[in-house]
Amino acid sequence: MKKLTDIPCTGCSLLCDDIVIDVSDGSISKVYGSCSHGTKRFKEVLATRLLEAKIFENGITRSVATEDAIDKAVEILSSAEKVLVYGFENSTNETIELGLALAEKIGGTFDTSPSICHLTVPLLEKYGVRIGELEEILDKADFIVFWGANLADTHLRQASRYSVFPRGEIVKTGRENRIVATIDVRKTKVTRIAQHQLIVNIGEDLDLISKIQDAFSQESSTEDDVAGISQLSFATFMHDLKNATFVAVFVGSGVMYSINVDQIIENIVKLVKSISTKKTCTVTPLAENLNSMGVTLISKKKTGFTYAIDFSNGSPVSNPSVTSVTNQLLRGNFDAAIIVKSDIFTHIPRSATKQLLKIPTIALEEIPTLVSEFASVTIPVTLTGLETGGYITRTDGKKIELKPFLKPPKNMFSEEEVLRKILSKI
């Protein structure tokens, strides 16, 4: 048995790099330090993974060699007029760059699953607000705000490892010297650790942001209830906010369910900018998937856009109301699709799903999904972080290098290798 230390966990976008793993006879026997998401990733994925490449043709599914499946994928992509290149939120940074290169080469559309990162990153750049790095928050932040973030469902170790409980360089006693506030439309499990539990009336986030801005700027507080929050609760929240030295705001996917999500996120960023004039204040989007931040930042750097990027006219264009995967599927724009480690059927409406089922689809996947079940070509790929390495961008924008520790099955490639082969043959 071999004990491995400091292994990065690919269970979520926190990429906790303190995991200890016992490896015996080429398999994982024990995992130490991970949350349930991480343990599931390390242990269950090995038992459920895809092992055979398959082609569905003339109503029959047959197992084939991986190289034959790649050749069939090349045939489909080469003969198509407009291809959807989708996914990559669970892939390495290197794979994301190849996906963008493929979409550009064949004049397709590059898109990925909905993410808070898509909306937040351009606004941070626009207003000159920086993302809070997790280690800096651990060391220095004495006021933590979780806005629309239910960590108990998404990022299980966020509070225990990076923000609330640990002792930092400046905040030496950890939890005892940190104030925690949750802002949400309902109580969640994370509100149990918060001194300030602000339950906002549905649709009134903007009103709350405006009142916080006014109270912070004018050094006074409202005498009325705010967005369903009592005057007393709001006043005590503002008192602690004003007395803090380092405010770290985490924006979660709960905000995405608001009708006016764009306005809410923009006003949160503007509020952070305003608070930053008097004290340190950062905002960090809590990425929904392993590399949602990576696919957002790389797309922005390469094309100027974060999602729904269309290359059909040569230069990248993004107008989500026109170029998003759902809108283009509903208009019947695509005649082929390649989906990389993303269960698109859970991200788009059923009406768009029906259109996707009408076109040949190529799936690069680790485990069985609805996409791999219905795909014309299914190509199994190696397990990222376990069998193959590369870099993933953590939810705060920091690049983390993976440390693979298992050998993949014979004749199985990573999605990066598969895409390189496809690109070389088109």
Second form
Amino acid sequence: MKKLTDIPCTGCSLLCDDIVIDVSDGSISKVYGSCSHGTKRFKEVLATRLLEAKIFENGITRSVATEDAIDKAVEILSSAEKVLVYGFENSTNETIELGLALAEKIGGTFDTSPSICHLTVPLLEKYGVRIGELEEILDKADFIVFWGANLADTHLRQASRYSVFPRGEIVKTGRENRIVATIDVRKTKVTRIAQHQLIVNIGEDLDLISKIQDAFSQESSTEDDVAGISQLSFATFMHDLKNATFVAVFVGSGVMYSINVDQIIENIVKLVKSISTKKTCTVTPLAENLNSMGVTLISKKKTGFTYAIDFSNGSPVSNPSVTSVTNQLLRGNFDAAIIVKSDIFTHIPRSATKQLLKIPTIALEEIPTLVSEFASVTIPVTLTGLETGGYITRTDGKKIELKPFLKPPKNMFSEEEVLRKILSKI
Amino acid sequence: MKNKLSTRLTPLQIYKLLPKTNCKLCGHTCMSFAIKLLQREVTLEQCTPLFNDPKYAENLKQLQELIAPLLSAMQTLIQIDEDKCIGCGNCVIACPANVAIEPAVAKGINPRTTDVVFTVEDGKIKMLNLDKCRRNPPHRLNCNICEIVCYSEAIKVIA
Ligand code: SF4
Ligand code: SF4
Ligand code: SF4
Ligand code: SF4
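Let's see the other form, the form predicted in complex with its partner chain, since the form predicted on its own is already up.
Full complex below, order starting with the chain above.
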């Protein structure tokens, strides 16, 4: 038995890098330090993984060699007029670059699963607000806001590993020196660890933001309830906010359920900007998938856009109400799709799914999903973080190098290798 | 507004109610007697002036009330509902005993040794050394941080 230390976990976008793993005979016997999601990632994927490449043609599915499946994929992509290149939110940075290169080369559309990062990153740039880095927050933040972020369901170790509980260089006693505030439309498990539990009326986020803004800049105090929050709760929240020295705001996917999500995020960013004239104040989006932040940052850097990027006219264009995966599927724009480690069926409406099922699809997957089930060509790939390395961008933008520790099955390629082969053959 | 996380009894609270004469009939100063009382190394009866001089009667009564929970809780019990546990690590990192035993825990790192009170293993909390919980002697702290910080009410501190 071998004990491996400091293995980064690929269970979510926090990439906790302190995991200890017992490996014997090429299998994982124990995992120390990872939460239940991470443990599932380490222990269950090995048992449920895809092993064979498959081609579905004329009503029958047959197992094929990986190379043959790749050739078939190249054939489909080459003969298509307009290809959807989708997914990558669970892929390495290197693979994301290849995905963008593929979309560009074949004049397709690159899109990925919805993420808070897509909207937040461009706004941070626009207003010159910086992303709060987790290590800095651990050391210095004495006021932590979780906005629409139910960590207990999505980012299990966020509070224990990076924000609320650890003792920092400046915030020496950890939890005792930090004020935690949750802002959400309902009570969540996370409200348990917060001193300020702001439950805002559904649809009244914007009102709350502007009241915080007013109270912060004008020393004014309100006599009334604010967006469903009692005057007293609001006043004590403001009191602590004003007394803090380092405010770290985490924005979670809960915000995405609001109709005016763009406005809400824009106003949160503006609020942070104005708070940061008086003290340090940062925003960190909590990326929904392993590498949603990587897709966002890499796409932004390469094309200027963060999602729904269309290359059909040579240069990249993004106008989500026209170029998003759903809108283009509904218009019947695509005649082939390549989907990389993404459960697209849960991201698009049923009407769009129907369109997708009509066209030939290529799936690169680690484990069986609905996508691999319905795909015309299924190519199994090695397990990211367990068998294959590379870099993933953590939710705060920091690049984390993976440390693969298992041998992949013979004749199986990594997602990166498969895409390289496809690119070189097209 | 800061929530108080721990309601532990402090030596100062006890000291304030002692005669504060440092007569040393107990073999200590009043302050060190207070500390030792908290650690259950001496008993209240060893401060004889407290019992013999009627002017300390009221203080004696208050002291007896103050330390009653100390005397009754002989053994700490921590009940864990594994099914509810999601392995978030809040308890493991927040626990002061864990941090004292393994300082890296203070930085949010799951313990590497088996010397700590508890750890996260295979995505669940695992109790290793309940006797090192600070509710036990010599600390006898009235701590229940692990219970308070748990997202899923998987921990109950009893006694
Ligand atoms: S919080 Fe995320 S990265 Fe950390 S152990 Fe859990 S799943 Fe893995
Ligand atoms: S016997 Fe009582 S009064 Fe005298 S020193 Fe000890 S504690 Fe203080
Ligand atoms: S009650 Fe015991 S186990 Fe729980 S946090 Fe306190 S010292 Fe640690
Ligand atoms: S705080 Fe609760 S849920 Fe989290 S690891 Fe401890 S017992 Fe499990």
